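The chain below stands alone, shown as structure tokens; this is the form predicted on its own.
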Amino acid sequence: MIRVGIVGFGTIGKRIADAVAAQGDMHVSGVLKVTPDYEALVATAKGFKVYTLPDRVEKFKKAGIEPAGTIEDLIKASDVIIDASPEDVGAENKEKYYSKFDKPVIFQGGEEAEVADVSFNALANYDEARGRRYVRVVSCNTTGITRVLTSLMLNGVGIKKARIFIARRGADPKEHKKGPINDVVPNPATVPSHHGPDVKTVLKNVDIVTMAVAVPVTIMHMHMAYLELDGAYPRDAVLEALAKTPRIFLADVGAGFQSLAQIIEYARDLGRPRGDFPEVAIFRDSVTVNGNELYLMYGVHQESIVVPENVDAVRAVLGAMPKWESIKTTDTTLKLFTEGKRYG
């Protein structure tokens, strides 16, 4: 069994936690907590042992939570760490803390990509993380367009160049003091955004560009893009390989599918924890081939699409299964859709 420490329990950080939790082969050993709010309230009560800083300890017992010990105690008492902290405290721990100990941890990718000895997909380089002392599972926008790129590639159908428009959701919904009200912000206004250099991090040799502005929406990010393909392919092919490819959901207009916020309802229809949608939800009818170009768009749900990686960088880092075992194990437990799915 291996024991998963989890150093952040927000947005990530708790999804985290139930996945880990709903493995056969791994235990959530703790998950640390910097503030005795009503997060760590839940994580008590779903029989995580709390951590804490060493000088929040006295702030946490005086808000009648007992910490189960400090960070380095989690550490201590854990296999792999998994750090979901808020962007850049990450780097922070690695130095503060994790450096003090032999053990391999898991960042987000809100840290920059030095802070690992290796940028992590599972669908692209799940073999890359083997042995490797720290990984960074990449942002929610750079999986999304990794997956796309990958199922592509790992069908035979070979990719020239990429040109990705993002659309990105102003805040998370519980984030009531972020996000642009009544605008549209560049994210950044020059070109590139960061996306397309945190994506070659993973797929080195891709040639892509990425632009991105923020609207006032929580739910999902929308990705336009434009490949260039290396050859002129038909339609169905292309349809044939997204569809077949783990983590990757094919939208229909006809099926009433006609908007992101109809993905989430879909996922609290299907009653999915806190109606996450893990998958890229692409629209089918925006899959369109015209000679060796193809047009699509997809759906990112920013609060769980990394949710999945996560899992299975615990197993790749420590050579716990092969890479399409641990897909295949990790959709399967966490309720994915894996009907049709080819795995290997």
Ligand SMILES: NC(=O)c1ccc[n+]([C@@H]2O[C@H](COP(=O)([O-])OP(=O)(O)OC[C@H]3O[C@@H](n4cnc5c(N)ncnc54)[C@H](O)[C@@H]3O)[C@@H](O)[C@H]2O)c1
Given for the second form:
4 protein chains.
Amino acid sequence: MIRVGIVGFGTIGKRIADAVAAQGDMHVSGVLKVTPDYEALVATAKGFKVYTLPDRVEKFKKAGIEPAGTIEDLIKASDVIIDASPEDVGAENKEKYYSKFDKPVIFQGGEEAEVADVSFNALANYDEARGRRYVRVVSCNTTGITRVLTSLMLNGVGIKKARIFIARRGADPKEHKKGPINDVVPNPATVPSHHGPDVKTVLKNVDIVTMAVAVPVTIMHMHMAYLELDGAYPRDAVLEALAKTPRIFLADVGAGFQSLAQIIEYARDLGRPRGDFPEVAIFRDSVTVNGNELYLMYGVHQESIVVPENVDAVRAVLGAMPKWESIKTTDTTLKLFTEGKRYG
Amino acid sequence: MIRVGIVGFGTIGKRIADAVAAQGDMHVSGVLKVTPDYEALVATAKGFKVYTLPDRVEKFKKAGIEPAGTIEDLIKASDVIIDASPEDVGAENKEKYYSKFDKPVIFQGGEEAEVADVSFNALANYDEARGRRYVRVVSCNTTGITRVLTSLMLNGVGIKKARIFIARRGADPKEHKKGPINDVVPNPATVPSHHGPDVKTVLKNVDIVTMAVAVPVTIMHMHMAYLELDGAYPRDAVLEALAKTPRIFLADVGAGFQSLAQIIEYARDLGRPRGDFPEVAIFRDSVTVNGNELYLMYGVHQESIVVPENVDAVRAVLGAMPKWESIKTTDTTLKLFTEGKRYG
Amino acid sequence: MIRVGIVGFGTIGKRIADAVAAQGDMHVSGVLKVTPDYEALVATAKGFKVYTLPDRVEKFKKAGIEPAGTIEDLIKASDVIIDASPEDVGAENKEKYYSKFDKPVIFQGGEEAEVADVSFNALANYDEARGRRYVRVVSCNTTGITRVLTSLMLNGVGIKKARIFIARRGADPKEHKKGPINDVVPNPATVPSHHGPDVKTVLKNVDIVTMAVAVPVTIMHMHMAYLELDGAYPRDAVLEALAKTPRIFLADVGAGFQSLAQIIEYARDLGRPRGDFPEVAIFRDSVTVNGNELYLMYGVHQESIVVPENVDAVRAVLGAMPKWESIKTTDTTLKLFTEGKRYG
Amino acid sequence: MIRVGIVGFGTIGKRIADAVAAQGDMHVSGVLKVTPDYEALVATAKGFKVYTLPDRVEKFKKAGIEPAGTIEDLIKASDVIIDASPEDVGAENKEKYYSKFDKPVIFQGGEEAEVADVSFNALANYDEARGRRYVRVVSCNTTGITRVLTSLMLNGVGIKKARIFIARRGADPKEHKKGPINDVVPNPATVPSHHGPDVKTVLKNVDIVTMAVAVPVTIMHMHMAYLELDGAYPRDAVLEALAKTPRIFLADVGAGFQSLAQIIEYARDLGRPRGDFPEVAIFRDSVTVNGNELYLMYGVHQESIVVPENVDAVRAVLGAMPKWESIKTTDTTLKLFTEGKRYG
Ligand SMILES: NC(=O)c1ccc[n+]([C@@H]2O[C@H](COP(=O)([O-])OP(=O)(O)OC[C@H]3O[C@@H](n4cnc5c(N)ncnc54)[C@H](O)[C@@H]3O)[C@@H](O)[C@H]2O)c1
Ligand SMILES: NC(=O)c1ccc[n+]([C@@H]2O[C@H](COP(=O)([O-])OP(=O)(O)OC[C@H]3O[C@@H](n4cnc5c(N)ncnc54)[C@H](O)[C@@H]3O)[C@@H](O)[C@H]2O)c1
Ligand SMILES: NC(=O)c1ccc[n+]([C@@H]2O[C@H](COP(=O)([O-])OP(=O)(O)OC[C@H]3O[C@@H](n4cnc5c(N)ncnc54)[C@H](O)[C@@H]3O)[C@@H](O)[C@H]2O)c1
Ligand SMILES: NC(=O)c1ccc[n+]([C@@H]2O[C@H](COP(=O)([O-])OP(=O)(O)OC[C@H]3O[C@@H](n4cnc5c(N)ncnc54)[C@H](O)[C@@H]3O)[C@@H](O)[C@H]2O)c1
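Let's compare: the form predicted on its own is above, so bring in the form predicted together with the named molecule.
Expanding to the full complex; the earlier chain stays at the top.
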């Protein structure tokens, strides 16, 4: 059993904890929380040991939660650390804590690429993570783009250019202080947005440019993608490539998938935990081939898309399982769609 | 086993189906869908027999779903029907279909009170439903108010006046065509809104007036309540009454419950199906006693609050279980909070 | 000509500047800006002298705007200062700058009541401001409530209790970073919200309690008010009191006023600057008398409601005009509705 | 004086009426309203004669508004008609009323292109409208795209491909029933959206594809544009082309234009009627040249962008003024930005 310690138990961290707990070959050695709030109570209720930062121990005790120890105790009790702390805090934790130990650490996409030896996406470069000390799972939008591009490339569809236009969710559902309310905000106004360069940390040779705006929704990101292919492929070939790639879902308007909300409604109906949708949700009707151009629209569920990637990253870094076996194991245990998917 | 047929498988109907399926003494005899969309596929996947309206049979076959029969077949195969069709359609179904059979039917709050012999809330008037032909589970906001008032009255706190001010969610999450977007809409501009009179269909003698506006959220309704009590009660007595009443949850700001979104986040973290929160979620910090006045703020999760009420209504109408036993059974099977609750 | 210096040229300050400039007896001696952005350019284009803080002078020069001087120069060039800087900054400015001079200063509602000698609303207590050194115009919601209550009291309708329930706009239109997005946020969760006590800084003897939540709109605040009167008044008497009080507008659903957005649309159609609506906009259909209870719903345009109050405050503090003459002058110059209004 | 009759006095019609009234060579012969609401009162207050449909005359009289006549009376009293009725109603009006007379009619973009002999944009094809019986001013998004492309082409920058990705506002500010609330809706899910083909009704030979989603804002549309040029142009050449083209505004983030809301805030600060922004608002920071690729982001104010186009269409169809003279006259009378603009 791989002992996985999770530092940061917010939107991403708590999902990773549940996903790790669902693996047969892993065990949650503990989670680090900095505030003794309802998420801490849920952690305890789920049987996770709750650690905290040294200066928070008293606060937890006062709130009636006896911490299992501090962050260093958690590192010692773990074979690998997943850091899911807020943007830029991962880098601080690296300097303050992780550098003192000799354990692999997996960071999230809020960190700069430089925090890690390799940026990671399971479909795209699983094997590059093997034996690395520091690995970074790329962010939600980057993961979505990387999956779509990789699904085509793995199936022989060459990509000359990717130009992707993103309507980002303004905030996560629980973030009640963040906007915008009645506004669309260039995010940033300059081109490219960080997503393009970020994709290149994984897919080194892709010619990609991205633009992004923030919109007043909490539900999902929406991408409008324009790809120039290396030839004229039949639409069916493209659809087949997408359909058989793990972690991609094709949604038909005719079946009721008329908006991002219906994707999430479907996840809720399926009984998925938290109503999460870790797959890239492609609107099948939008997949359009025009000469050697390909257009498509897809939703990226920011809260959950990186969760299976983190699980795979643990196995990748430790060399615990080969790529496709890990991806399949993760998808099966997390009850993602596996029917018709080709693993390897 | 009580065979329960569910007519209408939208926001409310699909939740009722899952809740009925979770009961030891009930069985879903079938669900009626009018569109062969992803919700129909989910129904099938969950093992529910899917019926449809006579003129929809072909449409379903074309979509690859073989219906188990028509609405009349479903009624025949059921001991009791729960109608969760859209507002006013229940009354049409009553005239067209239900009136031909001699089976009890449970309607939802979108119907006029006159559709039924009795309007129903489990805590408030469970026993009045016994043996009735037509029962109506009151709407989401009405259920929320009724629970709060009943919790006080059951614990000896008399209510002289209830004045309740509602910020309604504009649409359900899946309803992408409904607004408002950047607006607050009197709903209606006249006073009282229908909720006050609707509460009186259950709690006949309450002096209640309500006002409502619609706001651009899909997450939950928010109520601001002002009650005049029949005396000066200590705050603790009020809190205790609320705390021990089933289907009421007290949320502390200090624990992180700073907004409606945190209530739903908690439901998601707890692994509740669809991230539902069938309890009335009272902000404990808002519970304020000022002489014989009582103030409180609470969230009402429109998608799920009436679900346990429908389960109880089935047992109530058939005389299948005494009140508190049914409420407790429902709460336990649906994994609502039962700790510290007094059933009977 | 009264020389009015305006410190802070944001949402409130820029409107006050335009309103002051429209008065026959006043002159904008200058406005203080801290950032050389498009609002600064607009100020210059309108002929306002732009001052800045001492440490910002260089920044302005770099941006191509030569400041007319620093804040102290502006104070010297003015007979009265209106401070419209952000919440709590007014108090800092008082200590740092205003205290050194012997000029009257008018603060806004973001400051604590203690910043000033008197809290001000033109209808309610114009004469109390006379000769004071520091005056505070109460905030948008407080101004709205104060106007409504005063309009009744001035017309012989006694108020025993005011219980007011507020759905606040989450942010001003230009504030793209503030939320909430899909949430309703107790603001605060405790009762009363600050508005009740704030009303009492003007109307000392009113029995008032308020509750507030924030909602994802930028357009206007919405109030649902419940008043207990000292007797049973005919609805017409109430309507007449409201109708003849300046700065109150009665909107009919039948004329198309179905939501707050229609109020603002009307302001836009009328050619009002910025689409502002400085009147309290009462939904006439909501005005309901029930024994000695009175219900009503109204919109408060946060960006503009305090603007006429600031103009009057200047005259009040200097004893430059009697109350009703000032109110009438302000309303006429700002093109508010004056038909049927009784001034004095 | 050209007598202009305006059929439909909603979002677009009322703005056109004000714009026509501001022209020295035109006169509003009357406006047609179908509901006697506050907009009708505003029309009357502005001195516009209000006509209505034959079956609405009584309704208007009851509401205290004496109509000046019916739609046929309005046509007779006019030299040209601008139809600004809802989508598809223009075509009905054509068949029922306009076809009986021999007067030119200008339709809006909600109508199919087939309704008219020519689709119109002032910059792009002013002269094609001359002497036509039926002209259609293209819709808001199409007008925005057409202006941007034309500004480049007029200045010698050739466009090989235009690929434009639109985040549409979900509803106009006054439309309180329309959503979405917390959702992003493919609009449509298929590619291209109607905007691409619509641009080609004006710019016949452009290779253009568009994709669109609807988002929960009322403020403005946002476009993310990717253009392939016929060569590598310096960024400055592109900026100069945009800067000197009428009806285009370049907004700098550094000056505070960080989102669409700031564009509208600027319009409000400038005292523009209704806070309208008829120019295409390009975020200058987004204008990026990458080899022969050009990227840019811009806002399109749906409520007002077509207003100057309608004014020009009147002159174009009647041959009343040459192209650039008309455009300049319109811009000057409507107080659009004219500094640095090249008219001809
Ligand atoms: N939310 C998303 O949409 C999303 C998607 C993909 C990746 N990410 C990335 O995942 C990371 C986590 O984001 P999140 O959305 O879960 O944030 P979050 O704010 O929801 O959770 C972060 C958690 O870390 C805790 N924390 C704060 N300081 C800490 C410290 N010094 N050490 C350890 N924990 C600390 C916080 O209390 C919180 O529980 C970020 O790098 C983010 O960019 C987020
Ligand atoms: N959504 C809520 O917030 C909420 C809360 C409490 C009560 N209710 C009430 O519950 C009832 C159902 O509302 P909902 O929100 O689930 O609506 P919904 O639109 O989500 O679902 C209604 C379902 O009924 C189906 N239907 C349509 N016509 C039908 C017919 N003739 N016969 C049978 N089924 C038909 C629809 O296809 C749909 O699946 C209404 O009375 C409503 O007022 C709704
Ligand atoms: N916006 C509203 O809804 C509203 C309504 C009523 C009252 N108020 C009150 O009015 C005041 C101003 O609010 P606002 O909404 O106009 O804020 P704002 O942020 O829009 O404007 C404040 C302005 O003050 C400037 N400023 C910052 N520091 C300053 C300093 N040290 N000295 C002088 N100016 C400084 C800012 O640059 C900005 O231009 C606050 O007290 C607020 O509570 C606001
Ligand atoms: N609102 C926009 O964003 C926008 C932008 C560009 C173009 N357009 C187009 O402009 C046209 C008008 O749109 P709008 O947004 O002003 O709509 P609107 O609904 O605001 O206004 C339409 C007006 O026409 C009136 N009307 C209804 N039936 C009529 C009839 N039979 N004859 C005459 N008038 C009738 C309505 O009462 C209303 O006042 C549409 O073609 C639309 O597609 C709209």
